[in-house]
Amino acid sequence: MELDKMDENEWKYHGEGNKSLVVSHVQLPRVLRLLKYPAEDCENPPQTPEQAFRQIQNVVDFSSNVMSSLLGEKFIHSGEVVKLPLEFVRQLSIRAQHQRPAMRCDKVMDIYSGCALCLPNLTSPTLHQPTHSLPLCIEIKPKCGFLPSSKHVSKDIKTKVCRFCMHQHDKVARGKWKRRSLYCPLDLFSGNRQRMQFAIRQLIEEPQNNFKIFKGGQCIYSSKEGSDDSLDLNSLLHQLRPYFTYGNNRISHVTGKAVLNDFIQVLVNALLSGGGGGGHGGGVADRCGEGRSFCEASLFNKERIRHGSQDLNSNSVLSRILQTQMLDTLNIEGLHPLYRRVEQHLQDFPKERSRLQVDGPYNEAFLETLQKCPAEDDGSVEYAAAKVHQYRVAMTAKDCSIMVALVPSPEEEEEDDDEGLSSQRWLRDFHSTRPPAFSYSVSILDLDPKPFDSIPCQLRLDQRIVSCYLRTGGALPKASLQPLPDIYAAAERDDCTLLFHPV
């Protein structure tokens, strides 16, 4: 990629969080992530080109230096940052524009300081394996997956419900979603096969922001906030069904319900794989007593685990992402104290933000802080701190998001598993009588450092999202309790057509 000769006619609008907007090549594997500031700005930049540099360099650093360390090299994307012409940004935020959220348009896109983040494009893997079908690519934000035990903890019922079930009360309320999701992030995970599946099946039937379907770089599954629009989950069978479909069977003798199964067990797969190299720490089996493993909201029953391990390889993608949440030792309620000790010391001593690494730099020093941490309060500023660059860090692993790339791969060619790289692997379904076969890879991304002045506003969340879940007693509106079609009915009712197909 010639930076020099970049044409924004060769790219286009892939998606936008809060603060990024970013755009993807049209035939090179890469994405550019670009910054973003209030619209009101637009004129008046909100900071310095050379300010912007150092921002996206510290999301490089943190995810280079310190999450890479705790989550596992194979999994981290880290890129690098990169000076584009200005008259490509602003041609390319034209471009971008028509294609963006109304709801993400309070916004606007860094026109001035010409930075982006380059990484790779997630969503369309080169595996290179010979095959003819297009890869998938699943993309799931797992949230936070355990139910806190601090001490600091004041309501009761922090230690019962899981964050993401009470904030789905919130959400709903506020009227971000017209539906709550039924998933529960401690399913996903628990290392048990039928709660992972459960919890997975939820995502499908309401993705929300949590769950999405690449199928050669293009989203062909996900919602969008604020709709009304119904997913098309005859139309995810039709997408999904070719992958599915073994031997000389017809691919009308695959039934609807079979191909569902068979992608969430390959994806459970995925998740549980360990997929080579070095851990940090052991598995995650004796992180809480079993009562402690369940979230109370969560529609699983729990008398239908029969026999299967309920740990997570401690390798596995999702066992280094709980470890690095479980950095959160005091739940908010705790640290907001600390944070606030620290905030009188940098009102007192300003030169001092620079000595305790409140902005940075995110380097070994900042992750020997985080690993040598104190167990016991000594009342120092220096304790305070770490904790809360713990805090932060274990905000990161609860807000990020796992990338799974599926390409299947040919059945005579399964046992050739030595070749690929560390983080591409071979993936059988050993559940089903006849399983597919598929080259794949897992990454971790959104990775951006927590703003240590961001502490506030998360006490202020917290609070409001238990008060919102205990003011309605864990009740919703009957419109947002009315479920979708239950995918494995649509599954259902899709096989009965397809009895009824000329063979």
Ligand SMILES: O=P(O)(O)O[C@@H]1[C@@H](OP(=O)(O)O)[C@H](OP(=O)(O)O)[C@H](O)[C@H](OP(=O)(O)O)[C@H]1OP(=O)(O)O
Contents of the next structure:
Amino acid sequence: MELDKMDENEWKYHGEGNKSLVVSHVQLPRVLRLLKYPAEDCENPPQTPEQAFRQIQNVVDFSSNVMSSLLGEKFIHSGEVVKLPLEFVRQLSIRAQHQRPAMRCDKVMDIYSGCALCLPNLTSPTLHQPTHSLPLCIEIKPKCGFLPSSKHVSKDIKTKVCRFCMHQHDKVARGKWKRRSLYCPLDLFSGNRQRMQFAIRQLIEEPQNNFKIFKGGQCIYSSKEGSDDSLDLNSLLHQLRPYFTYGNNRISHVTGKAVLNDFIQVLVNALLSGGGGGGHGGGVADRCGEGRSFCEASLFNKERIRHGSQDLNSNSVLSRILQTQMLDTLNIEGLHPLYRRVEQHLQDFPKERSRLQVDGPYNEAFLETLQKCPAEDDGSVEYAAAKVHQYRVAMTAKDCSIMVALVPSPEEEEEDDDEGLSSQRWLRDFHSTRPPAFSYSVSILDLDPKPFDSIPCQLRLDQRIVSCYLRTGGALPKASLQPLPDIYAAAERDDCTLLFHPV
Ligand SMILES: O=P(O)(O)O[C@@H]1[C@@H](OP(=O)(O)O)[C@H](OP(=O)(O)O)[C@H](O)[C@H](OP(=O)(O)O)[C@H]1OP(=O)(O)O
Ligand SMILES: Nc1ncnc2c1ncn2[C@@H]1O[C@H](COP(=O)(O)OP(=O)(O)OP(=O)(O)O)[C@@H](O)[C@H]1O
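For comparison with the form predicted alone, produce the structure of the form predicted in complex with the ligand.
The complete assembly is shown below, putting the previous chain first.
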């Protein structure tokens, strides 16, 4: 890729989140992740090109020096900052505009700085060995997988119902989503296969921004944000079926239910594997067993849990993410007074901002500060700053996404780690009881540092979510009480269109 000869016709809109827009190259396995600004700032960019460059470099540093050590470097692709011709970026923005979901158009793509983050395209992994099928990539934004056990938690409900499940009520009440998702992160992070399968079924039923499937780099299944479109499970089954049929002459005998079951099982295997673990846990104590057993809002049958509890492999992607999330030891309610201590100190001594690394640099010293934070509060600003650092790192882990890439393996291949497939680390799925085997690769994306100044918003959001949940008594708004379509029942009938009822 020659940066001075960029051609916008070789790039297409790929997706976006709240703060970045991603375009992918039509041939090379590369994406560019560009910053976004509030639409009202489109005439006056809120930062200079140098500041934008620094912001993206901070993302690279935070990912490679901090998150990589905590999560396992083999999961992480930090990328590099690139400088792009301004005319190329302007044309790109025009091309992307008509594909952007309306819900995201309150922000505009940064066309002023000419800076972007260049990353491998994780939905279109390079395969050095030819395969007959296109890679299937599943993106999951798992969110927070534990219940807080901090003594600072003032509302009992927070120790019983997880943040995601409570937040769903607020999101539906505010019209962000039309229907509540019945996915519960505690089920996904449980390590119990049945609970994990249940969680993934809920993600398929109501993906929101937590679940997407890509085939050969194209998104084939996701929630159409803010749209009334039905999710078409028939079409998904049609796409998945060739990957989960065993021998050419059996295709017609494989039910939709079996295809979905196998797909979910392979995905669970990849999530449970130690694949790509690497690293050393970054010195963060393994607290995975604590405070995360069961969310009272989960629809998973509690009786079944009693008979089948398992622990996550400590090198699995889920365990690494959970351990990092659990650096939030105080909960926002216990953290906020420490944030205020730092804030007060900075008002009195503004130059201390740099010594305390409030806005970075995100280097080894930053990592060491949060890893060596004493257990007890000694009243110092250093302690408070280290706890805020820990909380911000935990926030990133609560908001990141997992990308699982699956490629069917030829049966005759040896069941070994297969490093030959690409620069990503590929492993074989040993768990499936029947063919076809898959090679898979697991990555983590969206590892941006969360700003120091976002802490007060976190407290307000926490209060809003809890009060909405308590106000509604955890009850659903009337319109969302209609029975959920059961994807398995639908798949069995081979009538798999998930029809969403208008609110
Ligand atoms: O606060 P949450 O839990 O709602 O998370 C926000 C996400 O909302 P979600 O609930 O996942 O739909 C939100 O995602 P969406 O915009 O809703 O897709 C962002 O990821 C946001 O991060 P940032 O402020 O852009 O860095 C996330 O904000 P942070 O709290 O991580 O800063
Ligand atoms: N390296 C990558 N390869 C392939 N697709 C990617 C890559 N990075 C991001 N994407 C796609 O682009 C989407 C938006 O990217 P990302 O989640 O990083 O944006 P964001 O604005 O930081 O999100 P958030 O709303 O969480 O702040 C992702 O959901 C994913 O589908």
